[in-house]
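Next up is one chain by itself, shown in structure tokens, the form predicted alone.
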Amino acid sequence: MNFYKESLRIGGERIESDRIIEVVNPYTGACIGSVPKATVDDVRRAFEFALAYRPRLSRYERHRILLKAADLVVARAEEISDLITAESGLCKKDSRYEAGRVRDVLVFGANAALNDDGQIFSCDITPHGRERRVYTQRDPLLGIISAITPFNHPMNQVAHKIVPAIATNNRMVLKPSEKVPLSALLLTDILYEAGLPPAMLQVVTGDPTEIADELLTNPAVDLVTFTGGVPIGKHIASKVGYRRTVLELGGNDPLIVMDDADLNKAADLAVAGSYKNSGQRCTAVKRILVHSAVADPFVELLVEKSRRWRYGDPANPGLDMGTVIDEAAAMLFESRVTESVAQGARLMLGNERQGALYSPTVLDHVRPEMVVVREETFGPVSPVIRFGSVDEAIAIVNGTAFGLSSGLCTNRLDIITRFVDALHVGSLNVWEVPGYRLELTPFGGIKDSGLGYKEGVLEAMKSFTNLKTYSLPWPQQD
């Protein structure tokens, strides 16, 4: 892997810095590569820049910029996948799935701004109405969108903030998680060569401790939308004061597996959503909730596919799961588990760490007030709770703090239109792991998952817009 040495990029020039931060590769120790470390005045130079340029970009300028960085990002995938596993440890299967939905949310995000956002309303459909036609239209904020995205998914939560952005003519300066800053400058150097002007995008990198009360304070933010965690969407929810917030937060996603499911399918479905990107995802299976009828042979299977997962070197092309973020985090799963454990739990596999190596887990006999399933545990374990009836899995589901997504297992309508009534959640998946989404649907959760305010291409540029109506008159014909 290259030493990648990046300096600060404001005004859509590269300034350099002092101050940096290193970025270590999780699975060997290496420094990969160093970031500027921003301060406050760089943050601000940022936003007053971007203050003092007004896109004026038409829809098809916007179309051809997306599509552009679409193609580059198909013809640069292996360097894209090369980055991400270097930074966050993530396998190479997972860091090219991620180049792939990369490409999704540009295409999309090209196409969403060619539509027509109008609406028209005719004014004489009531006793009282006049001869007169209401429209409306979407127009760019007038402030600047500030962005903060986290570890997990380094480049699609950053084309998540970016592309909405860009397709609706907005500016955004964007802070990337100092862990992975690497894949955010990568995509913009990507949509800078593509044709978008600096001033619409810029990137601060830097500790956010130091720079983020100005991120979220400065005169110039009209929104700021954050990915992450819930403690901090909060503080930034306190903080922010009148201005629009976009907060996608934690989950706590169960996969509910009922006495009617096809055992090995669901099984399968546990194992791809307990461990793909390493069980760092929002939607991630947290909790395996299963029917105490079938919940001695889903556990046989569950253990069998887990234990065939592989597991190791991310730059390793055939295995299927690298590292977690880092030490600290591996440290925590571990001691989530021993603590289970201790409490009652059964441990059926792993709970096996090295560094940010941490193994894929099973625990069985899980109780619903055990910290490993009440908090999020973000990485790959397999808590199986078990459960007796609809209306306890019910309760248990709705029982924690989040509600982001869920996945189910079953073929009976009456009991998929029971959960879809009475879940507590933004998403339900029947037979499909809660995190099962297009880059184009909306997107989100309630509770401490989120402000019920969606994401997905479509509704984030609805957030990031001001709509407007005007009216007109529109004589009867003679």
Second form
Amino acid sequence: MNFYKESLRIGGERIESDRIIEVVNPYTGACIGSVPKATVDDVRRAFEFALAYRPRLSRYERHRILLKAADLVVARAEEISDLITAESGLCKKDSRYEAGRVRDVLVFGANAALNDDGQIFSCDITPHGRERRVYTQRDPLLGIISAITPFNHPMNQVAHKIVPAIATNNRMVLKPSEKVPLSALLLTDILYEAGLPPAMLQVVTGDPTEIADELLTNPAVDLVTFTGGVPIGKHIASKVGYRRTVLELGGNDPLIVMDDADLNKAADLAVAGSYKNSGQRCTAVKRILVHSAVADPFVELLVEKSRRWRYGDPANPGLDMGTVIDEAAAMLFESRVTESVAQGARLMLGNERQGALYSPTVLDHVRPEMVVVREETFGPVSPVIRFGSVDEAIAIVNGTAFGLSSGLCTNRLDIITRFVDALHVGSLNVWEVPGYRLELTPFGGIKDSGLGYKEGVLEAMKSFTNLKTYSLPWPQQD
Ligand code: NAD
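With the form predicted alone already on screen, would you show the form predicted in complex with nicotinamide-adenine-dinucleotide (NAD)?
After this comes the whole thing, all chains and molecules, with the earlier chain placed first.
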């Protein structure tokens, strides 16, 4: 196995340091590499370097860089997958899938860079209209974008920040999660190799308690884009002041199973939604709401399918699930499940832990007020809440602080439209997991899950630009 002694990417150079953060494989416990602990001065230098450069890449040049990077990702997919697996404990199936998603983000960004989404408004459309036309165009930000990413998709979350920034000719300083910094650095190098000017993307790794404030408050920063948990997201919101802020925060997504549902199909969605990526997706299934008329047979199927979900050494390509991010996270799930059982929930399977390895776990008869479903339990836990009516299900879904996504298993159009209108969420997928989306489509939550600003390549490109209008005289021709 390689040892990755990594450096910062500042000012077009690789900067090493004696102050390091070790990167640990969550399954083996081995140190697989290190990254520098950047100082506040390092961060300032990154902003200065970025400010001194004005990107002038044509749409075609941005398109070519992103497409070339996509080709490099495809060519190096196995290396990328190995690195993601080594630093995060995600199994090979998950990390290979993630490499494919990164490729998609790059290709969508490459194509979107070619599109001019400007609008034209003719002004002779009212009684007091004029012979003019108003046009719109999107300009890159005047300042720098600060991006901060979480651990759960080590490369794809980073791609969702960087690619829209490049597609819109912006400059970004990125701080990846200190738990999984290596994948971010690899993607950065791939983009440099594809021709990206280094001032458009610099990477600082380090201890957030030391450098995060500088990333939020440096005068060069025009926009902060953050993906991560609610507590830090709200801290950022209170810190940034008069700056645009995009916050993609936690979720507590339900899969709702109605009494007309094909239970086998619904249980397949429940296990995939609960356990893929070790349950560490903001849109993982974190609560399964099942109509009480079908709850018994559904839970039986859920237990059976969960038992067949093979977990263990993340590097074993035959397995379905690796570890969670670290032992502390696994211990938290264990204690929440144990607490819910003490409060009356029934443990049907799992709650077994070995270091950071935590088994697929099924709970039945969970009540909405239990912490395991009231808070975000960011791991492979399937808690079943039984409900008796659509009204009750809506109240349960809307009864937490979160509002990210949701999944619904029913064929009844009247029920589908009811949920679409009533749920306080950013998205709803009928007969799909809450996490289903294209990298291109609008994505993001409301309430504690986000401020309503969306991600997805196209939406992020909008939030990373200033919309300018200009108008021209347009006299009627004879
Ligand atoms: P986290 O909030 O603990 O950390 C996220 C990032 O914030 C890391 O890079 C961390 O170093 C940084 N950070 C820490 N302290 C900071 C501070 N004081 N100021 C600024 N930044 C600071 O999240 P995590 O545990 O890495 O990721 C899991 C969370 O991310 C879950 O809640 C999950 O739901 C959420 N998430 C949301 C989305 C979404 O799109 N809505 C996507 C993926 C993950």
